Structure formats: C-alpha cells, structure tokens
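First, one chain by itself: the form predicted alone, in structure tokens.
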Amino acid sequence: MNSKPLSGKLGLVFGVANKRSIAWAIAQAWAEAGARLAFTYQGERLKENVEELVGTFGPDTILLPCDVTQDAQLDAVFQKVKDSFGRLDLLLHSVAFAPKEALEGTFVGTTREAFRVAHDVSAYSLVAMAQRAAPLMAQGGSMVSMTYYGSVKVVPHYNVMGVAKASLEASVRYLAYDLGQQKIRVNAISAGPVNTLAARGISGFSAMLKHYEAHAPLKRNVETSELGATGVFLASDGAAAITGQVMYVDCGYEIMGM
C-alpha cells in the first residue's frame, strides 16, 4: 500500500483556527500523505496561531487572510494559489459560523440576520470556493467539507447551524453532480463532537460528549487523527468512485435509534 497516497498533490485548506481544529488534523494528515498545502486564516485574531502551526510545514508555506463572505478576498486567495501552484488537486472546507445568541436560545427565535450569516458562512462559502477551485482542477480533484449530525436530526441548541449544515450537505450533492464530468469529487465528513474552538460555543457541549460516549456503539468519542485519516482517504484514489456523499465518522452514533 502506498504510504504517500497524496504524493505530488496540491491542496488549499480553509478553517484552521488552532491546533485542536479538525481542519488542522486533516491538513497534517494530508501533508504526511505527501500533499503540499496552502492555508487561509480568518481575521487578525487567529493569524498568529495559524502562522505558528503552518510554519511547521516550512517557511515558504502560503498563508493568506480570507473572510469567506468577501468575494474579493476569495478571488485573491485563489489567484495566489494559481500563481504559486499552477493548479489545485485538493480543497478542504472546514468553515462554519452562527452568532452566539443563535446557539443558545430556541430555533424558532432565530433572527433573519442570524439565519443569513449562518448560511452565508457555513454553506454558501463552499459554493463560492468550488466556483474558484474548479477551473484550477483541470486534472480532476477532491473537495472535502465538514458537517455534523445536527443537519438531519434535532440536536438541542445547535439550532440554525443544523439548518445551515443541511444546506451544506445538499450543496455537496449538487456540486458533486455539476463537477463530476470534470472528475472533481465533492464529499463531506460528518464528525462526532470534537472539543474545538467552534464547538465550545454550543451550549451544553460537554454533556454532548458524555452522551456520545455512552450511546455510540464504540462507546467513545472520535479522535481528530481518525478524521484526518478519513480526509486522506476521500482525497486519495482509493475514493475515486465516491462523490456527493456524507461520511459519518462518529463511532457509530448515527445508526442508533435510542
């Protein structure tokens, strides 16, 4: 078996916030599998953190600011990748956001603005990235997004984020259909709860971790390294016939009825 299944592949990673980020786990796994990567960061507040992490891949690693709600910033990122790499093989979309108050109260209380922001950042951003990445994937490629079970079942307090993730998963399917003829595959990983910066914004998150541990068939929570391994699989030729899918990596929790 090839120990470097992504050797020679060029990838772009959105969504690293710190060392606990799922995006970072997948990026590390992609790099270990032989890929060369470029990164973005969201806002000055996270720059130093991300700079330190990606510096471990070498001083020449591309790191660019990107607010995914701004078309001009997305254009600049993909132009830089085109100028530096000449093409793109892999894209990781690990970006989601909803205003804090929308993740605390009831879903019925969601404001129009919270709904708009959650969908723009968490779902439309994948479409915006795909528009710009597809022309760089002339030899085919793999796009991987991150989702969560709250898209298909009610998870208390996940609220508008669950609805935005449902939109993201539908977008994955429609993008997979549109881009399939170009040999571009689009899939999502539905991860069990992981103690990330984003997750800690969800009310009752620690109780959720305990609940998964008690009810998942494997009686534990998923490790970020396992999400990294799945990310490598979806990016590799081993997944050449897989597109438009949501892959559950949650220790089996999704299969349980009660």
Ligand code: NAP
Second form
Amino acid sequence: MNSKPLSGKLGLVFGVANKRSIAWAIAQAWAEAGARLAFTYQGERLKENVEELVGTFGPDTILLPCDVTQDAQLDAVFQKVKDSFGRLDLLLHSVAFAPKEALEGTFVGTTREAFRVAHDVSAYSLVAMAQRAAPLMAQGGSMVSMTYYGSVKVVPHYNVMGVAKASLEASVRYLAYDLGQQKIRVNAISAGPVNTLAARGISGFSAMLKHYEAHAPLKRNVETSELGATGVFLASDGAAAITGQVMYVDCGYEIMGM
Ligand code: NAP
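The structure above corresponds to the form predicted alone; please give the structure of the form predicted together with the named molecule next.
Below is the whole assembly, all chains and molecules, this chain first.
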C-alpha cells in the first residue's frame, strides 16, 4: 500500500472545535496521509483555538468561519475553496448540535424548535455541503460524516440527536445514490463514545464510556487516532467500492445483544 494514500488530495474539514474534536483527529490523519486541507470554524468563540491548531499545517492554511445553518456562509466557504484549490477531493462533515435541554429529559418532551435545530445542524448540513462540494469533485471524491448508534437503538438522553442521526444516515445513502455516477462516495463513521465538547453536553456521558468499556467485545473505548485511520481508509482508493455505508468504529459494541 502507498505510504501516503491521500497524496495530492485536497480536502475540506468542518467540525474542529478544539484538539479533542473527532474532526481534528481525522484531519491530522488525512494530512499525515498526504492531503492538503482547508478548515472552517463556527463563531468567533472558537476562532483563536482553531487558528492555533490549523496553523500547525502551515501559515497559509485556509480557515474560514461557517455556521452550517447559513447558506451564504456555506457559499462563501466553497467559493474560497474553488478559488484556492480549483477542485475538491475530500469532505469531512463532523458537525452536530441539539439544545442542551433536549439531551437531558425525555424524548417525548422534544420541542418543535429543538427538533428543527437538531436536524438542520446535524443532518441537513450534510446535504447542503454535498450540493456545493459535488461540482468541485469533477474527478470523483469522498465525503465522510460522523454518526452514532443512537440512530438505530435507544440510548437514554441521546433523544432528538438519535433521530437526527437517523436522518443523517439516510441522507448518506440517498447522497451516495445521487452522486455515485460522478464517482463521489459518501459514507459515515459511527463512532463509539469519545470525550469531546459535544459529548459532554449529553447527560450521563461518563456512564456511557464505562458501559462501553465493560460491554464492548474489545473491552475498551475507541481512540480518536483509530477514527482518523478509518477516515483515511474511507477517503482512500482502498475504499473505492464502498459507498452509502455506516461503518462502526466502536470496539465492536454494535454487535452485542446483551
Ligand atoms: P466537537 O469537538 O464538539 O465537534 C462538534 C462540532 O460541531 C463543533 O466544532 C461545533 O462547533 C460544531 N457545530 C455545532 N453547531 C454548528 C453550526 N451551526 N455550524 C457549524 N458548526 C457547528 O464534538 P465531536 O464529538 O468531535 O463531534 C463531531 C461529530 O462526531 C458530531 O457529528 C458528533 O455527533 C459525532 N460523534 C461524536 C461522538 C462522541 O462520543 N463524541 C460519537 C459518535 C459521533 P461549536 O462548538 O461552536 O458548537
């Protein structure tokens, strides 16, 4: 196998908040594998932190603000990528949000607004990105999104985020179908729990980590470097015939019935 499987590839990464972000682990692995990357961040609050991180890839690394619910901001990001890179090969969607109160109580109490926001940020955003990325992927490409098992099984407190992840996973399949003829592959990585900013918003998250450690076949939690390695595989030619899939990277937890 080529030691730099993504050599010459150009990628765009959404979802780095800090060094614990899954997006950061995958971006590092993509860069290590030879890809050149552009990044986005959401809001001024994160700018300095993300600037420092992406600066490690060189001072000219593209870094742009983008709230994924804002079409104009998405347009600006993809225009800049087009102007600077000329094309795009890889897209990482590692973005999700639901109002905190929706991740604490019961699912039945979900408000219309919490449902709308969770789906807009966590699922529709992939469609919005794919619309803009596909025209730049004239030579084909790979889109990778992050999901979680709460989409198919009930995980207490995951609530509306689980429903949004189900929508995201279905979107991955429909996008894979639409874009397949253009040699664009769309897949999702379903990660076991990782201690990140977003995860800490889920009530009972530390119990989830312990539960996985006790019950997963590998008797441990996933490491972000392992998500990075899967991200490289899905982006590489090794996965050339894989599209529309949800790949579990969870130390085997998903196979357990009890
Ligand atoms: P994270 O570091 O907090 O990343 C989540 C990112 O989404 C942050 O950069 C966040 O920015 C961004 N985001 C939220 N709303 C946004 C918006 N409107 N526009 C643009 N960006 C927005 O947490 P993470 O755990 O790495 O999450 C990355 C992905 O992995 C998510 O899809 C998550 O559901 C998924 N995942 C996580 C786990 C886990 O256990 N951690 C497991 C499976 C799947 P702000 O901080 O500004 O909101």
